[in-house]
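One chain comes next, on its own, written out as structure tokens in the form predicted on its own.
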Amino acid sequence: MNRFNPESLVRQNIRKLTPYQAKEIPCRIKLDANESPFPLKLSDFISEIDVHLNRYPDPEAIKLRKALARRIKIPYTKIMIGNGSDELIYYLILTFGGPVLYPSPTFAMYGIIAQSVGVKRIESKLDVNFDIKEEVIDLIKTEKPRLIFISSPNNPTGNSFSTEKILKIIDTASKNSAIVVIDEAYQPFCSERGFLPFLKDFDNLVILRTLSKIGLAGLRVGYLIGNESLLFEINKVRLPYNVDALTQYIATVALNKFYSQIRKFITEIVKERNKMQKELSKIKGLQVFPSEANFILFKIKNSHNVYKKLLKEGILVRDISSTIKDALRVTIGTKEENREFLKVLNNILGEYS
């Protein structure tokens, strides 16, 4: 008798595809994946779920986006919910499809979720100092790209593009029927404003961001920021109930009643990360790059052994040197865990010198 082989029926796109990696390692201090250091309790700030279990969420999530909106001051009807900002990417392809261009290295689920939907993808190298090249423009000319994404501050990199760049990439990109995606997961923790206020001079930009980097990523929600009709076409692809009842009400509380207190962890980071900038740019051997993230990428050599010796030592960071030679990339901690980590890492590079 046959046994029956899925991979014989597997498209082959997927075939090719390398699964993004997230994976549970043991350590006692965690500054891998760009959380919020703070632990956050339902307790904080709920003393009841008032949510019946019995019905269905609200598949239009009219609370949460309302709360949304309150924040950042637009109307609830240019925002839409996604079960993390990776399901909103999805989307995105999903409704206007490919090709799909974006700079390298950059947030991984761009180029994964374009393989997995089928659609081709195009890379722009960023230059030595991790900026967009003028090749964008090109490309955007040459190679017709129906989506465009671009994340600032940048993941691994935590550099900001400059507004004036990003503001012509959206302007040629709207004069040949693309869509620029500008991805603020990690605006929160950057010097500047973001490009909310050029919603309204550019149909064919869309905002993505996400409540995961500011204390929340337990709950998964992800927000796209749009004109409502742009909004109305990707709403024909979102499946229905997409964000559970619990995770919405949770999100709404915490925004209503507890976003000063977040406000304040973010303030915190931001001051560590400074702090750790300084620290780590006295280390020698060190090339620290600028960051406007919750997290800094740094160059040294013997990269990889250093990831191992670390995580021997209880901590755990990310190991970037398969995307960029010779660097790791450290998520900012609490005051402790941070002071912890120089210390490690000192006594680490004291070994090889």
Ligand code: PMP
Contents of the next structure:
Amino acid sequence: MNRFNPESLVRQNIRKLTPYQAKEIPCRIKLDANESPFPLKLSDFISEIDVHLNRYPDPEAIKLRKALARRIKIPYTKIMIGNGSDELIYYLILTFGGPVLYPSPTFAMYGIIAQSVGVKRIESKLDVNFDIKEEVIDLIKTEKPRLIFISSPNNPTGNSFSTEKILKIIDTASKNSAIVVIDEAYQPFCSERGFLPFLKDFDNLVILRTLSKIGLAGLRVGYLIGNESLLFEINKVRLPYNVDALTQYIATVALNKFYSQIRKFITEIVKERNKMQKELSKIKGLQVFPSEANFILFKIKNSHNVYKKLLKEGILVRDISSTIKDALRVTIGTKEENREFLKVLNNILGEYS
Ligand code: PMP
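Output block for the form predicted together with the ligand, input the form predicted on its own:
Everything in the complex follows now, all chains and molecules, and the chain you saw is the first one.
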């Protein structure tokens, strides 16, 4: 009897695909996934969960959309919720197709989803300062992408791109019938205001945000903001109940009743990031890059060994060296975690000198 081989049935583009790296690695201090370090227990802000589990969730997530709308002062009809912004990236590419253009290095899911859906990817390398090159403008004109993804602040480099540069990209895209998606996952930690104020000027602009980086990663809530005509099209591919009832309920309460606490956590993370940036820049042989996010990218010789030694001491960071030579990315933790990270890192580097 022939043994069934599923691989023979797998579509070509999926065969070549490397899945997103999300693994649970045991550690004492977790600084690898750009989460908030502040524990948020349900009992901290919810006494009763008023959800009827025998019923499907609200397919339109109206209460949650309205809670988000109040925060960002945009009508809720311009907001779509996803099971994380990952899901919304998937919906965007499924709806509009490719080519999909994005600077590189950037968040891996733009490329992974484009590849799974089977559309062409166009990558434009960032320059030595991790800034977007002028060639993006030419690529929009010559390659005619349908979607352009820009993460600002950018993951994993940490910098945000200048508003003028992005506006020029949106304007060029608008003249070439392309949609620009500004992924503002890290906007809460950034000194710039983001692109919400420009939504009224550009029909081809979409903004992605998430609750994952500000303390609610376990809930899986991402949201897309764009004009109703765009949302109408994307809604055609959205799965009927993509955000479960518990998530809708808890996220709504968190936004309505707990937001001032979330805001305090964000302020604390920004303060700690600035401190960490200073401390890292004092370390000889380490090159630290400016960050507007809740993580910092740095380069260090023997980065993979440094990563392993940190992990041996129970500290988990992200090894980025396969994408950026010698680079590690550290998420900002609590004050105590950051102090411990710096102490252990200094000890490890002391061994090399
Ligand atoms: N965009 C960027 C730039 C990210 O870094 C991440 C998370 N790593 C996401 C989107 C996905 O976030 P979510 O948890 O909302 O799916």
